[in-house]
Each structure stands twice: as structure tokens, then as C-alpha cells.
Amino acid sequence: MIPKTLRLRITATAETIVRSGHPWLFADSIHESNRVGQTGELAVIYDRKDKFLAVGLFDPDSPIRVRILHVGKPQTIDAAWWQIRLAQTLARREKLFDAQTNGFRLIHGESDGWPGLVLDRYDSTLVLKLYTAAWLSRLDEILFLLQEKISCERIVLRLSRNIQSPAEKQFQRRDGQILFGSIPNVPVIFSENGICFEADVLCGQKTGFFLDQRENRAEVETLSRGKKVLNAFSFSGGFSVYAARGGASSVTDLDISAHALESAKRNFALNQNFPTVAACKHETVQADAFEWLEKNPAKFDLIVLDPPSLAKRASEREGAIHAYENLNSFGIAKLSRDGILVAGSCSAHVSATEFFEAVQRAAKSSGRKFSELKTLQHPPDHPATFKEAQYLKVIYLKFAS
């Protein structure tokens, strides 16, 4: 027999929100629902009028209950009208990159249009991760659908942990299994802006690597000829093989992570063909750069830090504010004269401006002149559509003294 569509009817407040595209109806807006719903079905959202206001996959163990597909008018969400959305979602990424970069992100969450679901380019392979259960029961109609429109070696599949455990029990998926085609020997590498970089996309974080800094990197590229810089929170050292591209003296990786710098040593063999590349002196130090930074006496003329998210809650956001003003301290103390800081922040629960006011606090703080060369949020593969998926901001200061 087959189950009477979920119907929902929501609160006053959530069809507002619905209706302004919020692509998240939480548990708590529902106050009424015709039957118990499953786990990446259709939910179909009717307003106070009981018209037709939107349609979600549903997801009964997540806060957000709901997420939106689709506001206004009804569609059939069929076979075919996948097919549309991936195609205008790839269309976007048409003309963004040229031969030089075979490494950016093809399907960016809610703001694609899929909600929970990324998917990201590694040269000839693809991961797809999932933040949501509900697209666990789809999966096999996703990947036919990304076979028949993408050209790839293989798919990997990724997994948020908190959907990993209901994943292997109920759908015998597991993250880092391959979807499609061969399990690769080595790390993927794949090339940005004409660089080489390995990614880790079995069980590195996120998705092997992060994307989102392309253009950021491509930044102190500019900034770094003749220049003694240090990356904090280096990761793999993307901003290091950028900066010894662009004409460092010396680049020093800071990171708490051993396996984060051996990566960073093995993407700087990949680019010894640059002769700049090659003449920089690279350095890894591992160490907490917190106190690595409040503690070591070394200056230079060019600090990246970009750490990881300090606040992945909102009820850690005045601490997250507090942590940044003080780790941005640290960085400018260690400055040279007409040194430059670059700081970033991936917190979405600290807004733009809160990030920025915090860290000219600590410049002003610094008592040296200072002035802002300028500030950059989302590359164009990664839109931002709604507040919480506005979480990447990055400012540049230069000081004088």
C-alpha cells in the first residue's frame, strides 16, 4: 500500500520564513503533520489557507525537520526535474575556471538549490558528501544522475559523522566508500590556479581539502615576493605553496596536526617545477598556534591565520568573538615593520562584521597604524543564500610601524 503524502502545516513565524526562502524548517514549527514521517521522503508544507507553500525531504531525527526543495507554486519533483536543477546548478560553474583549475566545488548545499549535499571536483573525481540522512534513501538516483552528467573516474562518498552511524545500519553506506569506479592508491591531486595539490578524499576533513580559499590564497600570492611568512593553522600548506609561488624568502607552516605537515611537504615536491617554488625555505613547526604564536619571539612579514571554526554552536559566539581579538593580537605582535596580517575566520555563528570589528580591535589595541587593504568573503563556487551559510570572511591589514 503505498503511504498517503506527508502533508505538514507549520506555524505562523516558519511560513513567513519559508516564504522569504529559507531552505530550514525546524522540529519545532510544525504543529501539524497527517502521519509519522520517514527518512528522506517528501514533505509537502501547506499554509494556513491550505495551499500549497513548499515541498522538503524530511528528515524525523534532525532538528531541521525539513529541507526545502522547492517554495511557490507545486511541482513534480521527478526524475526530470532533477535533471533541470543540476543542470542550471552546473551552469553556474561554467565559465569560472579555465584548464589551470580541475579543483572546485559543483554543488554547494541550500545554496545550489541542494540542501545537506555537496559535491566537489578532484580532477577526475568526485566526492559527494552529505550533512543530512534524508538523501541516504536517494542515493542511487543521485549517482545516476551525476554519471550521466559528469564526466568522472570515480564518486566518493562522504559522510557528516552525526549521519554516519544510521547510514551504515540502515543503508549499509559508510564514509569514504567509493560509489563508482576504483579506489585511487594515492592522494587525488588535482591543480588550482596551475598548482598541484593532494587531497585526501577517503578520510581527509571535509572533503579532502578546502576549496573555499582559492582566491584568498591566490591573494597573498601577490602579497609574498621577498617575504618571511608564516601560515598558522597551515593544514596542507596551501597558502605556503601560494606565497612561495608569488616570491617568499621563507614560509613557515604552524600546525597542531603532524599528518596536516607532511602534507604540506609533500604539496611543496609537488610544485618544485616553479623556481620560486624551489629557492623558498620552507619550515614546519608543530605546535598549538595559540600558544605557539603568544610565546615564540620570531617575526615576519606576512601571517596568515586562518584557524578552524571557534564557534560551532551560537551559544559559543561572544567566547569565539573574545578568541579572535586575542589570536589576532598574537599575529600582529609578531609582525615586521609594514608587516601584513591576513585573517579568516569559517565560524558561521560570527557575522562579518562581528569577525572584522574584532580583529581592528586588536589592531587598534597594537597601538601601530594600520590600514585595511581589503576584505573577501565567497568565491563564486561557494554562494552564500541565507545568513547561517555565510560563514567564510577574510581581512587584510597592512601596518606601517
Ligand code: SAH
The other form holds:
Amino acid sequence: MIPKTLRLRITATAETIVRSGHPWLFADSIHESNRVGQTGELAVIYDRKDKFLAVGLFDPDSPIRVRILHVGKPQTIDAAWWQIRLAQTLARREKLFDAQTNGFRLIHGESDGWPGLVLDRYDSTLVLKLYTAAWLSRLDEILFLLQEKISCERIVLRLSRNIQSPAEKQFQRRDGQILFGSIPNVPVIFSENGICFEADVLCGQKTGFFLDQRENRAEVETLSRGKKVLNAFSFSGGFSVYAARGGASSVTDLDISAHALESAKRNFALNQNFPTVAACKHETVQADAFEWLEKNPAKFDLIVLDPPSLAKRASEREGAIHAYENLNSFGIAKLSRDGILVAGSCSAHVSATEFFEAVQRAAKSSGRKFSELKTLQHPPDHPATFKEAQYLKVIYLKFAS
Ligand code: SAH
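The block above covers the form predicted on its own; next, return the form predicted in complex with ligand SAH.
Next comes the full complex, this chain leading.
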């Protein structure tokens, strides 16, 4: 017997929020449900006048109980609906990249209408990353849809840590599983603005690379000529290879992970065809960046500070703002005369204004003259349509003394 549609009634406040387009309905906003809901089934939300308000994916194990797929007039969510949604999502990327770039985000979760789902392309490898178990029951359907529209050699499944256990137990899916095609010759090589990078698609952070920093990397390339560059929290040296191509005299990658630094070395090796990269002195330092920046006396002309999120939850917000200010103070103290600071944050719980102000406070308290060159936020393949999605912010400061 086909179960009755899951129908929910929600609080007046939540109704206003959902109507305005916010993609999350929290568990404590639901005051009536016609039955118990299952992971991944469609939940239909009704307004106070008993009219259709929205439809989304139900997740009984997450505080975000429903991730909204559609709000407005009633819609049937069938194969045709998914096809249209995918076509719209892909159309938004159509003119973004030329042949020099074959690593980018094809689907960016909520802000693209696919709550909790990310799809990245690394050349002919697609990486599908799920942040909610709600997609697992419809994975075959999604896979069929993707293969129909996007040509690729393989599709790799990645799962956020919190859903790995239910995925294995209930759906026999695991992180790093190949959903289609052959196992890649790890790691996968792709191109970004003509620079080759490796991506560890099977077990690397995110989906294997930080595609979201592409615009900032390109910006750093334009600022690096003749400079002694420090890339702190370097990961696989993305900023560094760009700095080297832009003519940096030396680049130091600083990261706590030996694995990341090995990858940074390979990324430099992959780009020796660029004379500027071949001429650049590259070194790696494995250390805690906070400690190293505080204690090491070396000076640099350009410093990139792009730490991991310092506020994993809302309660850590104030501490994180403080930590950003301290970290950037350490960084500024290591900048030579006329040095440039490129300071990033990927904490969604810290707003752009809060972060930029923290970095500026650090700059002011250094007593040095400085000016703001620019700020950058989300690149177009990583849209952010609501507050909680706005995690990425970078500020560029130039010191005149
Ligand atoms: N800037 C990178 C992404 C940074 S991800 C890019 O654009 O590709 C964060 C990195 O910080 C990871 O590589 C992680 O190993 C490193 N990391 C985390 N804590 C650290 C610490 N205390 N000191 C140095 N590196 C750290």
C-alpha cells in the first residue's frame, strides 16, 4: 500500500520564513504531522489557510527536518521536475568557464535548489557529495538524471561524516564509493585557469580541492610578482602555484598536515612548464600556523591566511572572531614594508562584516598605515542565496609602512 503523503503544519514564524524562500524547516517549527515521516520522503507543508506552501525532503534525524525543494504553487516532484531543475542548474554555469578550467562546482546545495547536495567536476570525474541522508533513498534516480545530462568517465560518492554510518547500515553506501565508471588513478588531475592541480576525490577534504577559492587564487597571481609569499593553511598549495606563476620569487607553504604539503609539492611539479613556476623557490613547513606565525621571525611581502572554519557552531562565533583578530595580528607582524595581507574566513557563523572588522582591528592595532584593496565573497559557481550559506569572505589589505 502506498503511504499517504506526509503533511506538515508549521508555526506562523516558520511559514513567513519558508514563504520568503529560506530552504530550511527546523523540527521545532513543526506543530502537526499526519504521520511519522521516513528519511528522504517528500513532505508537503501547508499554510494556516490549509493551502499548499512548500514541498521538501524529510529527515527525521536532523534538526533541519525538511529541506525545501519548492515553494509557491503546488508542484508534482517527478522525473520531469528533476530534469528541469538540473537543466536550470547547469545553465547557470554555461558561460562561466573556458577550456582552461575544467574543475568547478556544478551543483551547490541549497542555493542551487539541491539542499544538502553538491556536485563537483574535476575534468572527467564527477564527485557527488551528500550532507543529508535524505538523498540516499533517491540516489539511483539522481544518478540516472546526472548521467543523462552530464558526460563523464566516473562518478564518486562522498558523504559528510554525520551520515556515513546510516548510509552504510541502511543503504549500503560508503564514502569514496565509485557509483559509475572505473576507480580513478588517484589523485585526479584537473585544470584551473590553465594550472594543473591534483584532487584526492576519494578521501580528500570537501570533494578533494577547495574550488571555492579560484577567484582569490587568480587575484593573488596578479599581486605576487617579485614577492616573497607565505601561504598559511596552504592545503595542497592552490594559492602558491598561482603566486609562483605570477612571478613570486619564493613561496612557503605552511600547513599542519604532511599529507597536504606532499600534495603541494606535487602540484608545483605538475606546473614546471610555466617558467615562472620553475624559477620560483618553493618550500614547505609542517607546523601549527598559529604557533609558527607567532614565533618565527621571517618576514614576507605577501601573506595568505586562509584557515579552516574557526566556528563550527553558532556558540563558537565570538571566540572565532577573536581568533581571527589574533591570527591576523600575527600575520601582519610578519609582513615586510609595503606588504599585502590576504585574509580569508570560511565560517558561516561569522558574518562578512564581523570578519572584515576583525581583520581591520588587527591592522589598526599594528600601528601601521594600511588601505583596503578589495574584498571578495562567493564565486558564481558557489552561489549563496541565504544568510547561513554565506561562509566565504576574503579581504585584501596593503600596508604602506
Ligand atoms: N587555503 C586552502 C584551503 C585551506 S583548508 C586552499 O585554498 O586550498 C585548511 C587547511 O588548514 C588544511 O590543509 C589543514 O590541514 C590546515 N590546518 C588546520 N589547522 C591548522 C593549524 N593549526 N596550523 C596549520 N594548518 C592547519
